Each structure stands twice: as structure tokens, then as C-alpha cells.
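Here's a solo chain for you in C-alpha cells, the form predicted on its own.
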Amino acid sequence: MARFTHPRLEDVPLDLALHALADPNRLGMVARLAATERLSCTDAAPCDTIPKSTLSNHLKLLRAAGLIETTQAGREMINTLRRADFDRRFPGLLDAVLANRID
């Protein structure tokens, strides 16, 4: 069974989380799982062609973050936006980001 580390929002720089946002692939994906619940690996990728270990930084950067949390359902990972946990340690950053967000 696959184990990831999530950290504790406390214990996330800002610098770290707006690293992460910064990325338009990552901010992609971001915007995917804040329009649903939770998203697989490959749903959440910000394009078909993306190769695989690139899609896993990603995701690592993400969970580094604390922007998302993934979890196993039988062979598929799925991740789920932590927007609460998020926009209390950072309240109103996500929503600016995203609403400010070049398509």
C-alpha cells in the first residue's frame, strides 16, 4: 500500500505554497480539484501527454504544500483538494489565486 506524507498546515511556509501555485500545470490541476471532490491521479493531470514521473512531482509539490491529500482506493490514488485546512492557514490566498488565474 502506498504511504504519502501530508504535513501539518502549521508547519507550511508561505513561500512553499505559493511555489507550488506558481506552477501553471500544478495551479491546473488545483483548479480541477476545487471544482470537485476528488480527482485520480490522471484526472487530475493537466494534460494527456504529460509523462508520468512528471505528474508524480507534481502531485509530490502539492502534498508538500499541504494543498492536497491522496489516499488509496484499491489501485487508484485519489486526491482531494485540503481547501479547509488550507484556507486556515492561509485564508483568502487560494480563492485570490484561482479568481486571478490565467487560463
Second form
Number of protein chains: 2
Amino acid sequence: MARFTHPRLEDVPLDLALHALADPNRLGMVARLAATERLSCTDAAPCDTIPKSTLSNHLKLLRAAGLIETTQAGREMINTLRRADFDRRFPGLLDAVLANRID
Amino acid sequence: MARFTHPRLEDVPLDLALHALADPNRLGMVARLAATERLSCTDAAPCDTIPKSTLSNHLKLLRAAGLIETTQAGREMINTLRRADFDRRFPGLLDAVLANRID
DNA sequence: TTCAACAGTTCAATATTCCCGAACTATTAA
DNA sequence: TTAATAGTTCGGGAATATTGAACTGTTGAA
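May I ask for the structure of the form predicted together with the DNA now, the form predicted on its own having been displayed?
In what comes next, the whole complex appears, and the chain from above leads the way.
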């Protein structure tokens, strides 16, 4: 099946990073990955009503923004937060966003 | 002419704030306002090729996100950053974003 | 007083992006 | 093999964004 492409963080513009975070579903997934590390796509889902095609697209966008890495493990895709990479590229940003979540 | 509505920051969700910042034109305007304080719409513009209707819409969105305040002064609309309000609502967020601008 | 120029908004049409059902691919277990 | 599982990709409709054109309100000049 598809193998995933992960950008170098230098190539990720701030706009894209912010855009990826500017959505409650994606933000929820990032928060979950920040807490749990290593989640399959369905486990990373923000709720169990979201269609899987939508979920897949959200995860693709998070990948493109350099926020997550996805690797295949059997028939699951395992997602992890690229926190170190992301923090090096955008110091303090993810912390600030996550700290301000939970409304 | 139109008088502007400014939301209470408690009513601004994080998603909206991030969405407002997740655009190079708007981010440029915010950065300019962070540096200059009190700019007319045209002076706040990120470049001189952007259509004024587009500019007006961007500013409307920044208002809705609680990022700027707009008041009328003669035939100009004067925009200022609502930094204190925004920082109280989303501590550290704007700093982190502005610090990571300039690619 | 007009009148024209200016600063910006609003409207409506087009262009772009997003969402999600349906079809598909790949892996595993039976 | 086959069926179930885990997820991707595709395509069309829904939602957003962009922008030219028309409009509102303000000011300065004739």
C-alpha cells in the first residue's frame, strides 16, 4: 500500500503549520498524539463518527505540515508526533497551541 | 458607514484564532500592526496589489478572531492590535506565532 | 451648497478548498 | 482462496475564498 512522504521541516511554511492546527478535529488528534504517542489512524480519531476518508485526509494534512510521521505496521498505520522536529522548526508554537486548547 | 462589531475574546474559539493567523497576508498584517499600531486599512495591507475587497474581508476576519479593533476616523478606518485582550485569552500564542514568522 | 475624490464596505459571481460516500489496495487470519 | 480489517484514493457536491463592480459615507475644493 501507499508509503508516506514526510517533508523536511525546513520546507514547511508557518502558514501550513497553522492551517493544520486550525481545525478542532486535527487539533484533537495532535493533542491525543502528544499524550499517547504511537496511535493507529482509528485510535487517533477525534471521535468515532468521523468518516474514515475524512480522517485519512486530516492525517495526510498533518503529515504535510510536518506534525506527524506515519509508518506501516501490518495492516495498521502508526502515527507519531514529530515533536522534536516541529519544535526545532517552530519553537514554542506547539506548546502554546496545546496549552490553549480545551475550551 | 458601517460600525464594527468586536467579539469578546472569551467567545473566540482557538480554531478561529489559528485560522485567522494561518494565512500569509493576514499574518503579515498582524505583524505590521504589532510593530506599528494604528494603521489604516490600506496602510495595513500586506502588499499594494491586493484588491481592496479582499483586504476588507481579511480585516473582517481578523476582527472576528479578536485580533484587531477597528474604529472610524474621518474616512479612514483605523486598526489596532488587541494584543492585551488576545494575550489574556491565548497566553503565549501570538508571541510564538510572531516569533516564528519571517521565513 | 454641490461636486469630485477618497477610504472602505457589500454584493454577487467565480474559483478554490473541503468533506465524505464509494470503490479500491494491502495485510492478516481462517 | 476467502473474508475481514485498516486505511487510501477518487469524484462530485457543499462550503469558503477571492475579487470586480456598485455602493456608502467623509472630506476638501469650486
